[in-house]
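First, one chain by itself in structure tokens, the form predicted alone.
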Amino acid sequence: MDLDSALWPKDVQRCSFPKFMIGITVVTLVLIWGVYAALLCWFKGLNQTNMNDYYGFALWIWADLAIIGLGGGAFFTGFLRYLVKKDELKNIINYAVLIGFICYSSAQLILGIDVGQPLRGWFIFWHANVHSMLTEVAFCLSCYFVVLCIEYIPLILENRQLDKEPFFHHLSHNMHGIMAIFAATGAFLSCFHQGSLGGVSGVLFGRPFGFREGIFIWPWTFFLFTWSAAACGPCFTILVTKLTETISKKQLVKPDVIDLLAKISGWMMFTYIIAKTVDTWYWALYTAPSKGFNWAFFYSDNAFYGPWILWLEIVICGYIPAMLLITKKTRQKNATLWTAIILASIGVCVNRWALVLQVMAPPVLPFDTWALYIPSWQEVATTILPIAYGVILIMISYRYLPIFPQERELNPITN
């Protein structure tokens, strides 16, 4: 047994080390391209971007909110596993934590580039603006990332060689024993930062496309963002799991586990999309007219901000995947399951696109025109950077850590 195979989880099979390194090298080249673009933004400034006076929130913030929404599978699956006691989800919770860890660390990386001066990032904690929703987002986001780190550490310690050390073995075992506390903490923190990210556009009364009524100080978007993350985040977890199974040519999680998570996600999405429809209807008939605008004013004939966005988000990526997931026959059919989880993942990204970029596009003054925005290659490269980083971390974690408890049972090694 060579050193590489000695690090694999027990009784599993992995590809050869040269083949693994070829894959790592290809993704690393993409990573280097993104790092180069990030360095340009840090050393030369945000003039490397195409952001302007209209678009202070642009591609990076859209990617940040989309990644956080997709990473919602971590807090919601943890909530179901440890607090609701859905024990079947213990076989996918490790991967949900890994995906959440990647999403939230990527979000912080993107913010570090967007700030332009990451060395001053600590200002938001030391000189906190207590009247800003973004301050609450920064605190909860940072704290929840620490929670994800704590949840990810036991997986690292369960590496076959590290687990031989009594200290690491007992440490990981004890951390698993108190994981319900961290799951509850993570769910609490996630609800607030997910909600506050939605609340940012909801309180912009000078940008009526995103402005919403609400409860006390919280606009409807506060609750809808948390709801959509809990609904679509598990779909993204299932999507990445299915992609991993396809690439590895193995079944890693039993169908009943996927079916349970997909069913819960489907009902969450169904209730969410009804609430989103009511929210949109109320905004179109009451909120927008109260600000002196017809709802159609906020949808342009250009390719970026047309009415197609509304249909794509609510109907194609909302009701369709929800119905596919709550129906047992379509949920358990591979083709329709793939369709549903892909559409749901796209849907949450479209929602964030509309509430980050479309909010800024419509003219709000008589002499204004529609403001269009095309990201620079530096913005695109640094947005792809976290994807490459995530792929590398998944490759390493899958190869050397016991991510899938059912893998040995589903893929027995035959001599």
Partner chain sequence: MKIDRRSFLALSIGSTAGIHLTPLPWKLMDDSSIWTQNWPWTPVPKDGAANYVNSVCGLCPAGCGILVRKIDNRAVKIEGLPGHPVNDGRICGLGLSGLQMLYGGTRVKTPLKRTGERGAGQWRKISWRKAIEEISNTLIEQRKSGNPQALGAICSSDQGTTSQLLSRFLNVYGSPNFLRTPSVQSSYEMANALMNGSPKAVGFDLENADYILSFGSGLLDGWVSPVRMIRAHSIWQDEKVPVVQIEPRMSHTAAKADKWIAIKPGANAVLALGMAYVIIKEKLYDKRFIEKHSLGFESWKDEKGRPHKGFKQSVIENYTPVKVSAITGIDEAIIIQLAKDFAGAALPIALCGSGDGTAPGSLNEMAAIHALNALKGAINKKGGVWAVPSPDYILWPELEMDETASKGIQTERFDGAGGKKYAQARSLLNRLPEVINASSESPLQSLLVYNANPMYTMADSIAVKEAFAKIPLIVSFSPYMDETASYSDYILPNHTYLERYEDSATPFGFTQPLISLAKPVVKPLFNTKHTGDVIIKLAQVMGDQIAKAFPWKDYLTCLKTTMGDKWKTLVKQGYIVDKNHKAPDWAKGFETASKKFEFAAKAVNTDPKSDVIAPSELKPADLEGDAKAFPLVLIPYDTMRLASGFIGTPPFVVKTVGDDVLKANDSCVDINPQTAEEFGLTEGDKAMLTTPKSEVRVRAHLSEGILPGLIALPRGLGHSAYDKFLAGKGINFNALHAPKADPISGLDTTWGVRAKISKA
Given for the second form:
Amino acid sequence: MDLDSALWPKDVQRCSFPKFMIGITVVTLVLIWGVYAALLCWFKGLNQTNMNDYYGFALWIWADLAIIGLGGGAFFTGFLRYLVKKDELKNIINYAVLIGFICYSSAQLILGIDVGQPLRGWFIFWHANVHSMLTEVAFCLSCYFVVLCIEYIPLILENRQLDKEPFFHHLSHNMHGIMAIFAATGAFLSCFHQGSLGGVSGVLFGRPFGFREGIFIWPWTFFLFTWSAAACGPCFTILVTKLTETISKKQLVKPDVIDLLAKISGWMMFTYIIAKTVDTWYWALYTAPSKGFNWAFFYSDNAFYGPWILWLEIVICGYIPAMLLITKKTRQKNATLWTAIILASIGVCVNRWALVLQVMAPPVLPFDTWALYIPSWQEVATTILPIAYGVILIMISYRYLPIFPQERELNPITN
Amino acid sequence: MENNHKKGKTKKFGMVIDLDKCTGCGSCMVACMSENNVPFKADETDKRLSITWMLVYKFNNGKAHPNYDECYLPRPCMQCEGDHGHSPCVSVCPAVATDYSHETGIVSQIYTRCFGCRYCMAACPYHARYFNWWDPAWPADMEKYLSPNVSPRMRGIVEKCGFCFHRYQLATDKAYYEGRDELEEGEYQTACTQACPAGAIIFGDLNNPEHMVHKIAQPDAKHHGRPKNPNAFRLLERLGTNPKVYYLSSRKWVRDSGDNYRPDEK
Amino acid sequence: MKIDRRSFLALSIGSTAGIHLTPLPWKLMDDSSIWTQNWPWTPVPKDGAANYVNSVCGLCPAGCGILVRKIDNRAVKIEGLPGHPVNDGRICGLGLSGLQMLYGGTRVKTPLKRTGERGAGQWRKISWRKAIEEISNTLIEQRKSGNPQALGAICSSDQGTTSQLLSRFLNVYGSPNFLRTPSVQSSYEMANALMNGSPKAVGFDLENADYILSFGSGLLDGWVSPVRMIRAHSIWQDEKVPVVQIEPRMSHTAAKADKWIAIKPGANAVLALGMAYVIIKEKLYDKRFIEKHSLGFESWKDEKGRPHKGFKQSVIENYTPVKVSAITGIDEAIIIQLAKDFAGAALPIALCGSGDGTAPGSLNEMAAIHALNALKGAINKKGGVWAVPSPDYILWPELEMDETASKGIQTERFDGAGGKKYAQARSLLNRLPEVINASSESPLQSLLVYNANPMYTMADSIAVKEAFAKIPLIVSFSPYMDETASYSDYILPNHTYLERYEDSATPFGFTQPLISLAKPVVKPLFNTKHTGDVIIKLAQVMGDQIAKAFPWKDYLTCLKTTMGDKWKTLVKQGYIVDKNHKAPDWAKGFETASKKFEFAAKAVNTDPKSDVIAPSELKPADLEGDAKAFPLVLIPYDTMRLASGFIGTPPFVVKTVGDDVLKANDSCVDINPQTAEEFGLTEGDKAMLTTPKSEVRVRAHLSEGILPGLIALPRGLGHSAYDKFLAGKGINFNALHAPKADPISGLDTTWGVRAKISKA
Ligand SMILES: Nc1nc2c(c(=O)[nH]1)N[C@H]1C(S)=C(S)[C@@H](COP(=O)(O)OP(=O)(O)OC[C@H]3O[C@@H](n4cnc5c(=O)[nH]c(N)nc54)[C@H](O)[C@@H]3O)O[C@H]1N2
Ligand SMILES: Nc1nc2c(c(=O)[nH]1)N[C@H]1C(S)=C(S)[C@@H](COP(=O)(O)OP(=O)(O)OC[C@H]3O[C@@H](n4cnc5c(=O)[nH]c(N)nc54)[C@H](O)[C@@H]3O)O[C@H]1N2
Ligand code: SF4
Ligand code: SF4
Ligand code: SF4
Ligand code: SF4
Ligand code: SF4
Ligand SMILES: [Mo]
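Would you generate the structure of this protein in the form predicted in complex with the partner chain, following the form predicted alone above?
Entire complex below, previous chain first.
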């Protein structure tokens, strides 16, 4: 019997407490490194980064957008579970919510470090400019974060010891009862902020690489971002689930649940990538040329921002995973499923990379030069910080909360 | 008395910079720094970390000797109006820390409002916006030369040229005390205009047909202020930023360097 | 237990909710943001009453008028003075940055006496009285030993009351060794004296010329009077006056010129004479001027009856376009066209003097180009080169010399200027290292340095340092801790130009006689003293004839007395100008024996077979270094973005320097892509640049704007003195430079040195 076994969910096996603590310690060291870097950025200022006046948005903003994309599994799974009534998904929704919570809290943390004057961060609400994508993002992001908290709290309350408290028991029970409303709110808010994030570079009419015109800014770009998050987010949820299974050496979710989510993702991805192709095609054929650029110009200067990005994003991390997930055979084969969910997760990251970093790189003034940027260790550490934080939260949550309803059934304790 | 202070017509302050005259001396840059309490640091050679509200670009025609030619181009903030009523940078600022004044046509920057998200910098195709990556510091006794008309900016926020707006305020204050509601053309001039040894910068109200800037640039109201003067051009006209800074050059390759053209357009 | 926990939870939830309903968190949030708007370490400039003071910029010899905006007692902005004849309200970057010099960290705040090794930076504060006493004791001692000529002074100018006080001090002490830092002015004056016979200063009527031919003068790169030149350029633009720039590298001047003619370095004189060939052949010259007002155009015989070739004959014999083309690297057709364009203009002017105007054979070059002007009569004519009378307001009582002084002053100058070999020269500071290093005991035992920084600005830094090390006493008057001040024994800091009265006379190149008065914009910030006061004090402490030569209570009294009835106007307006001054007409303008312009100045003819302006030997000037070991030529260039000589570049101006000139602490050198390829260099590469004198690390900047085979390095960098905003940045050209004296003038060859480059 372990020290903390009284806190474990009922009838499940966890690793020994010392082993758990060693794991936690290792990740905490990484976390502390990240926190130290973050404190440097707060107290000494953003000169600790390698950002500059050309690269005002850089590594961690990319990470920010990427994790918001990846965290899209939460809203979309919730949407499917509560609104589309895909009941099987109740077996993965908890984890989806947890991953979403991690992603969104990290995103907020990063924004808190990224802005030059964090103590004035609330001006975005107080002096809100309705024309700004960021205002919309900030509002919806914060609201959605509250929703995620509300979705996460009942999970915490389900801890075996907390649950013994009648107040908590009832609270969590009642919260579960009304979860559909929050899921709906969450889905709505998510659609908005994902969409506005998509608009962040799309509205920059001074940046022909990111700029989209006509219907390609509204609703197309908005739609693309929401859609890609909805498509790739669940893949990321599956990916993390599968990783957790691999590490814990247990099956935690039944294959049919995963299969369902993967199939839906597959179709989402497929439709998304067609839309993305149309978007890219229109941009390359009409938008960029009308500003005086050949589309190839934006991929011409250096290996860093070469045409491989386009291939990687659209074909390798777009069509390929979509096909793998749509096709029953490949979806149900472990190796190809892994391939697909990894590619899909990378895909959304590459997309955000292009729309954050690559937007900054090419010169707009004809007599200017390309800008390249390499992050400082402080940025890398600060960007890794949320990953460490996420791992810790997953470790703790998994150990003490009944995240996976099917775990008991799939892993009966024999002795 | 009150009657003398009716609200004047809306202004659209702008510049014409004559690239035939500009010698690339850099006085305008220094004039701006010394007028506007712009900070400096030990190493300013990383130009992407160096605050220069006014920046003189140097570029060439890409040809080999003897056909090689160079040009210098001073770049303040263009005070873009946007073809559709939105300045690139203003519309994106989530906190309304930068704003377009319909009274003067000047894009303001409110330092105490800005919280440093840098979205506006990403939006500005002219790189006219600068972030305070460091705390500004004036060594030795240099704080003594700081002008009280322009507040020094704190670390973590964005700053840029505002056509020396404080000079507009000083000039209008003076006019007010003297019971006038219109400024003479020369009364409000920016620091860079005043300093330029070449007299290459001309400043005034583009809406006022009496003003030199209007006469030279001949802004076409039907086409978002596009210049009718064949030697005049604006930077990145095709992006639809609708800038208020016009350039003059008698050299075609220079005018052609003001915007992007696809190889098949040339 | 249960109740406890429950109530604890209720309490915490309740209080969290409660606190949020109180104004506290909102207030804190608000306060914290207000705090960020008032960070105590971000200064808030104090407001006060605005007022303006007019004065004169003291940062370069141009002497622009300035208007300084003040808030109470603080100077907050320097602007150009509207109406001032030189700059009319305009101002350059350096002038705009003056307040950074005034309030900056490189000021010497009190008199200092060296305690450690020379140059080690160890100083002791010393009182003014004590410092003057100690220095005067040493000088008295030296004088007693019968060597008053062992006292020298270096000064950037010999005009103005302070320089004149210093010069007067040297005279009455008994030393002829007053050294003026060489400049384009030195060479122009020499050429002017020889050909016009005029001791007068030179003025360029650029604003009225209708064709500008510049032999490498950086008209828009800081030449002579930076603001005035740029203003003139705008006039040329408006009036469509053609500007032709002849130089091996595309400077800002060349970039703005209508024509940039890339010439091989050192071939200016040859090109000028090649053009003369065409003009003479085609009879395009001004016949009235040549026939009536010049001498030596045609061949002549001297008193002893020896035949001399006239200008025409030497040029026709030697300077055929074919030959000239081979040496200059310029197409024959272009040379011919250039000559025709120049001669075809009504009011053309040819200018020369790059850098300090002491290019190899500089006197030949000056004379050749002056002759080119003469062919078009562009001398003392609208749009041409004028003789401008020196202002003669300094009329002090005749000196009473004691015996020591009378003897000392008769001795030959240690630098050889005015002596047998360099009869034409007035001062040859550049020879100081050579002379001192050649003798076991330095001919200069004491040296006063005023308004000059020779340890930085003189060529061949190592030899210069060696020479200065041999001078037992060095006194600097610099307000800033510059290289020479750092290497001196005493620093007696002057007020800066914004804290003192100072007169200056017509700046070089200006056509209207002008006197300007700088006045204190702010009260002296530190324990500094006007150098004029120090000299007067020093003299008075030394007593006898020396004291008598300085009858003024202090410098201000001296200045007021000197100015007489001009004083009031000067204080009020800042300057007095003779706007109506016109060039003397041809009949009266020349003070040679013949009262004519003389093409062949006999005085310079050390070799009777050659004539100064038409050397029969056709080749570009020689450079130091072996052409095999050093296949390239390194040339310096100046830019408006760097204060080249007069003062350390202030932080604002350093900020304007491009990253193709300075990258981190590396100087970038311009190099043609073709040459770069030969030496395996690509853009931004670190490289070792070697000359016979030194090896340094630089970065390559590839540019089509420089001829192959050359490397160009900007001047004004590589300071070891000043603060972190300047010190240690880049390379000082002088460290690499091997000077070569012009055989006639004795001035330096400063335009280039042989070099090689390799990837680092
Ligand atoms: N801001 C500022 N302005 C200053 C000064 C300062 O300290 N600060 N100092 C003042 C002083 S004292 C001076 S002397 C002037 C100096 O100012 P300039 O006379 O302008 O000096 P440079 O730039 O050295 O020389 C001009 C050009 O000559 C070219 N050149 C080099 N060698 C040759 C050659 O053999 N033939 C030809 N035809 N061209 C050649 C170079 O490429 C260069 O572009 O600046 C004055 N102005
Ligand atoms: N590296 C380099 N060497 C050069 C040149 C160059 O551009 N670069 N240019 C050459 C040319 S063209 C020239 S004319 C010479 C110029 O050579 P110098 O005449 O030696 O000129 P500066 O370096 O200007 O020296 C002026 C020094 O006087 C001090 N000073 C300034 N104001 C005052 C004052 O009011 N009172 C006193 N007492 N001191 C003052 C400053 O500290 C400054 O360092 O150098 C030549 N050598
Ligand atoms: S001050 Fe005038 S001439 Fe100099 S760079 Fe600026 S615009 Fe050009
Ligand atoms: S130049 Fe840039 S900062 Fe200025 S108004 Fe235009 S977009 Fe905004
Ligand atoms: S950095 Fe400041 S001005 Fe720019 S968008 Fe953000 S809040 Fe607005
Ligand atoms: S207008 Fe004023 S703020 Fe703008 S660049 Fe010129 S001096 Fe600077
Ligand atoms: S040109 Fe010379 S005198 Fe005139 S402002 Fe500039 S530094 Fe001062
Ligand atoms: Mo000079």
